[in-house]
Structure formats: C-alpha cells, structure tokens
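As structure tokens, one chain now follows by itself in the form predicted alone.
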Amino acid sequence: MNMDDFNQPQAQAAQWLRTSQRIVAFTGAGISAESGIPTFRDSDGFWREFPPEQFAHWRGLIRTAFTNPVRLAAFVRAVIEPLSVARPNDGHLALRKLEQHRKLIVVTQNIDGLHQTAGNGCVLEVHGSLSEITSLSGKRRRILTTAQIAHITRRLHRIQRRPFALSRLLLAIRPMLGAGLRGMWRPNVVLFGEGLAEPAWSNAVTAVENCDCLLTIGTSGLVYPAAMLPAKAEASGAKVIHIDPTEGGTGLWLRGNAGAVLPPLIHAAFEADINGVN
C-alpha cells in the first residue's frame, strides 16, 4: 500500500510506529470478537443474557449451581464453546508481524489465548486465561487443551432439566473446576471482586510506563483498573493510537476493526519503507 492511500491520521500513526522502539499493544474484547468470540459488555454480549450480578463472581456462580444447574451449564458452555473453534484473525496476525520489526509487549484483557496462538512472544494476560487451570494456592498450574474444552462443551450440551443435573454439571466441568486428592482447582481467570492477575498486571504497568508508543485495540476503556493504562502511557510521554469502530479517548484515533486497520498500518509503517515507498 502506498502512503498516498492513507488519510492523515493513518499516515501519522504509521510514522509514530516507525519511529518507536518500545511498543505496547493493549487489547480488549473487540479484537477477539472478529474471531467469533462474543463480548461481555456489548448490547448482544454475555451480560445481557447472563446478568453479571449472578454470573460474574463466585458467590453468584455457586448459588446458581445449586438452584439452577442447567442455567449455569448454559453459561459455561456459552463462554467456552467459542474458544474451542476460534482462530487468530488478521488483527492478531498483524501484531505478530509488528513484533518482527519492533520490541512489542501485548497487554490483553482477553482470556482466550489467541495472541499466543498467533505467535506473539510476550503476552501479559491481566484478566488471566480460561485455558490455564490453577490450584487455589496458585502454586500448581496446567493447561486445558482445545480438545478438552470441546469435550466439556459437548457434555454440557447434554445436560437437561432432570434429576441429578447438578451432579452431571459437576462431572462435566471437573477438568476445569473441581476437587481432587491434591486440593481444589479452577480456571485462572479474574472475576468481579478479585485483583488483577499477577505478575501480569504489575509487568503491564511497567511496560506502558516505559513504552514510547501504545496501541489500544478493541477495548471499551470501561473496565478498571486496566482502563487506566492509556493514561499512564500518556503521562510517561508515550504516543497513543486507538483502533476501534467507536471513537474515544485522547490520542490518535483510527476508526475501524483491528482486522481491517492493523494489516495496512503495519505494512505502511515498515514494509513500505523496505520497498522504497515513503
């Protein structure tokens, strides 16, 4: 793509990336939505069908398990089923390409692991990872495979409103949540009322305070404390580029989805120079 094909904000963003050495990409649900993973907060997101006061914290989840296990099975299935089939989209792959040109740290609010699947080397998951299973002490961890997630999804699908629904639910989700001889285990995700994942959060704050350019991609800016990161980057003197269909925040705003905006932006910032196009 020739730089003449860009509008002024796009050309400015390409120049900022080209002249930066330490870049942080801060991503939210928008980039994963392009891979078929529903968001939580949009008008058609999870929280519309599954109210957060019931499903976003352990107290509500445990209460629902005993009072309406079929409803909880529907929620767990809705969350994990897209992860069993989702693949990185052009936005994820563009960030992998960016990493080939500059030092890049990805800070993500997503729990789907798609940045790692795309090939990014340094990914800080501040809300945890649904595929990482941890003991309550946090000392023992293991990875839930895509095949295991798909198997859990199929078992949840078969649960119906009949006797023993709770026992069927507990058996279905046992690979990701349950008890064994070595204690309790759970998905390593951050629910309402819990602190952000460590050391990912502390490392993310350090990264944005030391970057010279921050890309925010597909994030609403409504989920705190993660939403403070762009302001921290600006306060430290970094340039901030927002990529989202909806305008918001200070800095440079590029309107559109990551899959449409990022690939030509990365090409213009680095590969166009290689071909002698300025």
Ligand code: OAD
Contents of the next structure:
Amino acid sequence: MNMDDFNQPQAQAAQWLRTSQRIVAFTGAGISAESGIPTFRDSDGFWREFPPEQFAHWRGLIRTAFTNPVRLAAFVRAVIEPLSVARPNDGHLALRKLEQHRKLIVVTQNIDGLHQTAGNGCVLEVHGSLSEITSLSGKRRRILTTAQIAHITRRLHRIQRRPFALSRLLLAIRPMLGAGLRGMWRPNVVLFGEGLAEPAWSNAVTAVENCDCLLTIGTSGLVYPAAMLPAKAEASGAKVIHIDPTEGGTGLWLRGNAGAVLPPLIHAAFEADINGVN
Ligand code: OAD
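The form predicted in complex with the ligand is what I need now, so please give it after the form predicted alone.
Following is the full complex, with the preceding chain placed first.
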C-alpha cells in the first residue's frame, strides 16, 4: 500500500501505534458485528427487540420467567444462537496480528470469546463470558462449551414450536444453571446493577493507566464504568484512537467497520515500508 492512499487520521493512527510499546484495545459489540453478532444499540441491536429495562437485569429476567417464559426463551435464544456459530472476523484477526508486533492487552465488554478464538493471549472480559457459569457466591466457575451452547439453542428451537411452561424452559437451559452441580449457578455474565468481573476489571484499569496507546473499537461508550477507560487512558498521557462507523466526539476517529479499518491500519503501522510502497 502506498502511504498516499491513507488519509491523515489513518496515517496519524499508524504512527501512534508504531511508536507505542504497550497498547490496549478496548472493544465493544461493534467488533463482533461482522461475525454476525448483533450490537446492542444499533438499529438492528438486541435492545430494540428486548428492552434493557426488562432484559438487562436479574429482576426483569426473573419477572419475565414467571410472567412470560416464551418471551424469555426468545431472548435467551437471541443471545446465544449467534454466539454458538460465530467465528472471528478480520477485525479480531488484525488484533491478533498487532500482538505479534507489540505488547497488547485486549479489554473487552463482549461475552463471545472471539478474541481468544482469534488467538490473542491476554484478554480481560470485564462483562464476563458466556462460556462460563459461576456459583452464586462467585467462588466456583465451570466452562460451558460451544457444543453445550449449540445444544441449548437446538432445545430452545424445539420447545418454541408450541406453547410451553417455565419448567420446560428451565430444562432446556439447564447447563447454564449448573445442572448436576452442587448449589446454585448462573451464567458468568455481568448484568446491569452488578459489579464488573474481577480481577478482569482491576487489571483492565491498571493496563489502561500504563499503556502508551488505547484503541477503542466498536463501542458506544455509554455503559459505565467500562466507558470511563478512554478518559482514564487520556488522563494518564496515552494516545487514544477510536474505530467505529459512527463518530462520537473528540479525539482521533477512524470511521468505518472494524474489519475494514483495522487490517490496513496494522499493516501500515508495522508491515508497510513507511517511506512509500511496500
Ligand atoms: P453498543 O451496541 O452500545 O455499541 C456498538 C458500537 O459499535 C456502536 O458505536 C456502533 O456504531 C459500532 N459498530 C457497529 N458495527 C460496527 C463494526 N462493524 N465495526 C466497528 N464498530 C461497529 O455496544 P457496546 O458499546 O459494546 O453490557 O455496549 C456496551 C454494553 O452495553 C455491553 O457490554 C452490554 C450492553 O448493555 C451489559 O449488558 C452489562
């Protein structure tokens, strides 16, 4: 690629990455959109069909379980089905490539595990992971495999063919509730009103306060406390680059989809001849 093809913000971002030693990538739902997982707040996002007032916290979920299990089943399926088949896209793979050049910590709000599947070595999941269940005390964890999630999806498909009661829904999703294990279990995901996952969150704050450059990718930056990370990075003297199709404020913005913007950016930063044609 000729550097003349690059516009000024892209060239600036490439230079910032090249001259940084410790980089943090702070990702949101947007980086997984091209893997077929809907975001939350875009026009086709989860919260359009399943309003957060009802579905983003335990109180609402439990109430829905008793009043409308059919609707809760539709929500669970909408969350887990895309994740059970999703593969990392070019955006995830570009972050894997970045890690071959610089120390990179990925801080993600996503629960889909796609950064790990792409091969990134240090991923801090501050909103938890759908691939884990936890005891209610938070002291014990177990893996929920992709095969189990796919199996739950199939069972939900099956029961949704005709009217059903809550007991059938609980049976269909029982691996997510720790069936066969002692005590009470739940998916290890953070809902509204809960503290962020630890030690991921404390480690994320430390990483951000000590990085030279923070890349935010595909997040609306509306959900706190995670959304405070870019400001924290800036306050600690780090450069901040935002990648998102929707520009949202001050700073250096590269507008576009992660899968389109990240690969040429990483290429320009580390692989291209910085004086011209590679
Ligand atoms: P949002 O849905 O709020 O924002 C998604 C962002 O991704 C928007 O800024 C989009 O413009 C952008 N986007 C869409 N497609 C993209 C693409 N192909 N490449 C890059 N960016 C793209 O999702 P989050 O910011 O992740 O928390 O939401 C934060 C939290 O709100 C979630 O972790 C979840 C949710 O409620 C909890 O449930 C605790």
